[in-house]
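Only one chain is given next, in structure tokens, and it is the form predicted alone.
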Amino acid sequence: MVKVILVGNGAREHAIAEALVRGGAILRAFMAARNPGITKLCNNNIKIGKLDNFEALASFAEGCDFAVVGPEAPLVVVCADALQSAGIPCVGPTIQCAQLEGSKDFTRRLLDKYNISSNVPHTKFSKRDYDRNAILSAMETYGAEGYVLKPDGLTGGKGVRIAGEHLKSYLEGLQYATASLDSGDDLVVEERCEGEEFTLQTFVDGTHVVGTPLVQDHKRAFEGDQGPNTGGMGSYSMPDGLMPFVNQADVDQAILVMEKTVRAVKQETTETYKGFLYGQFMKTPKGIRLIEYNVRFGDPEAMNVLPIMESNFVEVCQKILDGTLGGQLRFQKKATVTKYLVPTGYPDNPAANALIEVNTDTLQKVGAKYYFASVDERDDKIYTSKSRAIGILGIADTLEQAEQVAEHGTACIQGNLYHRRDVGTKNLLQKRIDHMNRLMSKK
């Protein structure tokens, strides 16, 4: 039996969790609060600390074959590094490969300095030495309703605005902008794509970048798409494994992007990047671009692929390690769509500590699955957080029928909760189609 190690509590690692034990493996799990999904998944085999505990991480990973990490923060601060150097391998890039997503402008450089394409043009501001007017330039470089304004690092899906959008001057675009840089993070201002941007999930060897079906998630917070960015409210994919307005040469591109990015990296750090890389694309009228890179699973867009994997997850993450990825995965040709049930006022205002009740039988009536997201369990009970709650997955033939499954799975839960109805309804995918065949019928 192979021993693993997961490290994070989110649903994306329930998900995580969920396909290793699939595979076979005998698993735990150190988490920053305690997950009953992963808890139970582990035999109650877990540690609750500080993800960036390194030293308590690695001592409790000891024995272990090797470890999964879920959440991105760790790894932009030598979570790999850490448990490699006290022996054990891990499904996860090094601190230096992370920078991916670590900085934007590192990922920008680096596409433009190896001639990959897909890259958006973007200028970087230093939080240590800024010009406002420098600032005004770059954004009147691309029009009042052209750039798109990213702090440099992580942000969690929540740090991007874009204008016309978000802001709806160039003066509201100056302040964030300024109060950005002032409150520590570098900044990036980055000519605005239009289009619509797809989620490619792949395993990466160091050599081979194997994907994953298609994702598409819904970032703001209210339905019609309205109100602020979230770091997700849902999403679907489709039974082909493809999106209606993204065909297998799209993706193709995409894949040989990433290719030529991961060689990059390996020239440009010298370390091999090994783990999950997940690019957010957008098709445009002009071809696909790169929106940015994420160095794991989405969260939501994990509970989309993985429980629809038929390869085996563990020895899929074992090749990995041993640079022997290559040849293609197996999925169920299914559609899936997943609503995040979050906290009432979220994300502004969250309702913390709310009593959250699950009726697993009332699921598997229903046929939903449900995946514990940013909860912690207490005394046997469960209470939200000020992120999000828990994720509920529909599984079926058509994209209708999985939205009703999640859609009636969300019934089963009980608390001071709310979600997005209409995430993979027919009526908002043919709004993205309409959007999509307007732009490429101007080109």
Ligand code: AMP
Given for the second form:
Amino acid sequence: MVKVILVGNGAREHAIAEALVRGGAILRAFMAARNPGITKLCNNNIKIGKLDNFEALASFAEGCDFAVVGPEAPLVVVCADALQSAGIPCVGPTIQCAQLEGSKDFTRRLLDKYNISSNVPHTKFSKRDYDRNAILSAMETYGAEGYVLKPDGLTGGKGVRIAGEHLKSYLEGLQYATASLDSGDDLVVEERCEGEEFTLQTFVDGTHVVGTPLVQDHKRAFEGDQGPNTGGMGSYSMPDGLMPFVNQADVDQAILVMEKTVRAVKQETTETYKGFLYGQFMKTPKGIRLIEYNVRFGDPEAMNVLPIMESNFVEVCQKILDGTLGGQLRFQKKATVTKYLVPTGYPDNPAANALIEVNTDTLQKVGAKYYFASVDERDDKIYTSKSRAIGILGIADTLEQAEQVAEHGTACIQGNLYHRRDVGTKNLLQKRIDHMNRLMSKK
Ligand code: AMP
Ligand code: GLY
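Same protein, different form: I have the form predicted alone, so give me the form predicted together with this ligand.
Starting with the chain above, the whole complex follows.
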């Protein structure tokens, strides 16, 4: 029996835990809070601790064949390196390789240096000595509605501001840029791309990059893509693994970009990337563009692909570590829709510490799956925290059916929560198809 330790306690990790157990692993988990779903899959073999307490992690991991790290935060501060030093191979990149997510400037420069297509022009500003006029002039290069501001480090998907959407003038842009620099983050100003985004989550063994079905996330908090950016309010995938506005040639191109990136990382750092790699791409009239890399599975996007994976996930993890990944993986030809229930007020003023109740019987009747996210189980009761609480997943032959399953599933959860009813609906998808068609016809 393969013994695996999982690091993390969100819905993404709940989906990973399920895939590991389905693949035959004996699981234990190191978590920041008690996720009831993961705890059950581990038969209570869990430890609660800070995810960057690597000493406690390594000691709890003793005897495991390998580790799987879910979130990015521990990876960008030597989690994989620490586990490896303790003799536990890690599915998840070392700190050097994790710069692909940890620094947007690292990634943009890498793509430039190694002539990898799909890059976006950018300028970086240092928090130590920045010049306001130079920032203004960088914004002006791309135009009043043509630039994007990004803190260089990790921001949980919430730090990016887009001119013309979040920023209504150069002055507003400059204010955000300097506030961000003064709060201690370097800043990247980059060209704004226009198109439709898609997510390509992959497995990487150092050389091979093997894809999973494409997913589209919904970052804005409110229906109709309104409101502040979030970690992601829900996502969908299609039975053919593509998107109506993204074809196989786009996917092949994206995989090529990712393969070249993995090779470039090796040349640049001498270290081999092993783990999951998440490519956020945008299809534009000029071709596909890389918006960002994440060195992990997506959340909610992991819930769209892992539950329909037919290949054995434990074997895939072993192949990642052995460097023997190759060929295609098998997935059910189903549509999936994930809808996140989040605390009222999320993301700006979330109502934390509220009780939620999950009616598992009705969820089962509806046919929806559920994955616990930022919750804490205390005295047999489940409480929310400040982030997304529970992901509801519908799997079906068509997108319409999967959306309905997920939507009915949300009604089985009681608590001070809200969700986006429009995720995965025909109307929203049509809007995206129309948007892409409009852009393509202007080409
Ligand atoms: P990131 O954290 O880099 O993924 O950015 C969060 C979101 O901001 C992305 O999913 C996009 O919707 C948007 N975004 C980031 N960079 C760009 C860009 N260069 N052009 C247009 N939108 C962008
Ligand atoms: N849903 C976006 C992410 O996981 O980064």
